[in-house]
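Here you get one chain, nothing else, as structure tokens; it is the form predicted alone.
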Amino acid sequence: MTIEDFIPTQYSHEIQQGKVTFKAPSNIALVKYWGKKTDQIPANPSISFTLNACATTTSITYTKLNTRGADFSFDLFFEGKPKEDFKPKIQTFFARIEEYVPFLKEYHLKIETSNSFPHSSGIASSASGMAALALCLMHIEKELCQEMNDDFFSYKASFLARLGSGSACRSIEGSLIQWGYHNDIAGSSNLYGIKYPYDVHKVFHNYHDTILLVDKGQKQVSSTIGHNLMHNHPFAEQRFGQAHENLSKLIPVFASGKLNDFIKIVESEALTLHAMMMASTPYFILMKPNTLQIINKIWEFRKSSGTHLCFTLDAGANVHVLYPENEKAEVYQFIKDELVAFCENGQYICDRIGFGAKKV
């Protein structure tokens, strides 16, 4: 599909008011997206596990205005309270997507949103938040264009979410979502995420992700700034090539369930992400001492126990511990005994693979 496919020509129905609620999950990338082009186009493809417990629930109450507004009309509430400081981000998002959802200025929107995880947990909510918001807007558009099919609905929701936060396009569906054009992955696109189209071994069907909250403070360098630093990065092209190669390598790994090969790729991707940060100009480090302590503990335990836990990292200090269902008891006991001590206030979140957003 092309950008032009997402520009509506005319709506077939009229609606005066309504309310819709969607719950959208976060996701954790296995092959990382780092660096982007104009209009939130990724500099390299990525693939992610959709999560289940870490999610944002967003409601939109929409009321048609008497006359089309000169600007967007909306109120924003986060966990029941007005959230004025977040409104500029929504304003920017609406300006980006207006061409694709031209009804926006015809309605007043009351947006109410909340997260299943604590606001100060150090878990980024941009992916789940923008995905939930995009889905609510797509519900309104489907009311206006009732002949829209489900596949188009999902693709366009992912397309819109990407314009709010790149990784949000991977939070519409589950459980394994690929985003960014890749020569070996049929149907892949820079415009939206797709369900991974090839065989996936049963060992990956119930994968767990325990998120260790190492540092709940605000990052000293935002992801947006970090992405932009890839433009003149001395190793950018090599990194983009590596991401393509790792996605190709994962095709037989997902099919065969060879966890040792999975671990090598996933951990290398996590460390490469942070290596790119450390080698940028200006350089920066988002890992903390306890991040490294956890990584070393994981390596020691994996060697001594023969289990298949591994780590991945987001663009921050937190550690995602990934492990298969059949090793849950042993790995979880290790996490409680050895790793929780390195978390801020002993906090962690138990999550697992999920299957995408849901209308509530």
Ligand code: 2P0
Given for the second form:
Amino acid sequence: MTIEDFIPTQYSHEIQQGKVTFKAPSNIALVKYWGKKTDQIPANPSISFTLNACATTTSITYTKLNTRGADFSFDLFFEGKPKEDFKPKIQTFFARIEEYVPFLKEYHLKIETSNSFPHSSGIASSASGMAALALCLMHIEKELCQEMNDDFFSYKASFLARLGSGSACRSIEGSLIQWGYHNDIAGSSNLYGIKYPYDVHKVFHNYHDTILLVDKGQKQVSSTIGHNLMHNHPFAEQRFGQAHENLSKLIPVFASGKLNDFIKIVESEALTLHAMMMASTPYFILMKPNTLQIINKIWEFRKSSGTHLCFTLDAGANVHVLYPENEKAEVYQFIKDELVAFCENGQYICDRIGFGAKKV
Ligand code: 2P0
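Having gone through the form predicted alone, I am curious about the other one (the form predicted in complex with this ligand); can you provide its structure?
Below is the entire complex, every chain and molecule, led by the chain shown above.
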């Protein structure tokens, strides 16, 4: 599909008011998106596990205005309270997507949103938040255009979510989502995420992700700034090439379930992401001492136990510990005994691979 496919020509129905709620999950990238072009076009393709427990629930109550507004008309409530400081981000998002959802200025929107994870956990809510919001808007569009099919609904929700936050386009469906054009992946697109279209071994069907909350503070450098530092970055081209290669290498790994190969790619991606940050101008470090302590403990335990846990990192200090269902008991015991001590206030979140957003 092209950008033009997402610009509606005419709506077939009229709707005065309604309310819709979606719960959208977070996701964790295995091959990382880091670097982008204008309009949130990724500099390289990425792939992620959709999560289950970490999610944002958003409702929109929409009421048709008597006359089309000059600007967007909306109120925003976060966990039941008005949240003025989130409004500029939503305003920017609406301005970016207006062309694709021209009904926006015809309604007043009451947006109510909340997260399943603690507010200041250092877990990014932009992916799940923008995905939930995009899905609510698509529901309104579907009311106006009732012949819309389910595939188009999902693709366009992902397309809109991407314009809010790049990684959000991977939070619409589950359980393995790929975003960004890649030669070896049929149907891949820079515009939206797709369900990974090839064989996935059953070992990955119920993978676990225990998120260790190492540092719950505000990050020193936002992801948007980090992405932009990939412009004129000395290793940018090699990095973008490497992401393509790692995705190619993952195709047979997903099919075979060879976890030792999976681990090598996933951990390398995490460390390369942070190496890019350290090699940016200006340089920065988002890992904390406890991030490294945990990584070393994971390596030691993997060697001594023969289990297949591995780590990945987001743009922050928290560590995602990934492991298969059949090693759950042994790995979880290790996490409790050895790793939780490195978490801020001993906090962690037990999550696992999920199946995408749901209408509530
Ligand atoms: C990812 N991250 O693939 C990478 C890996 C973090 C580390 O995408 O500027 O919040 O809103 O497009 O998507 C985080 O960046 O950035 C991110 P914007 P986003 O998940």
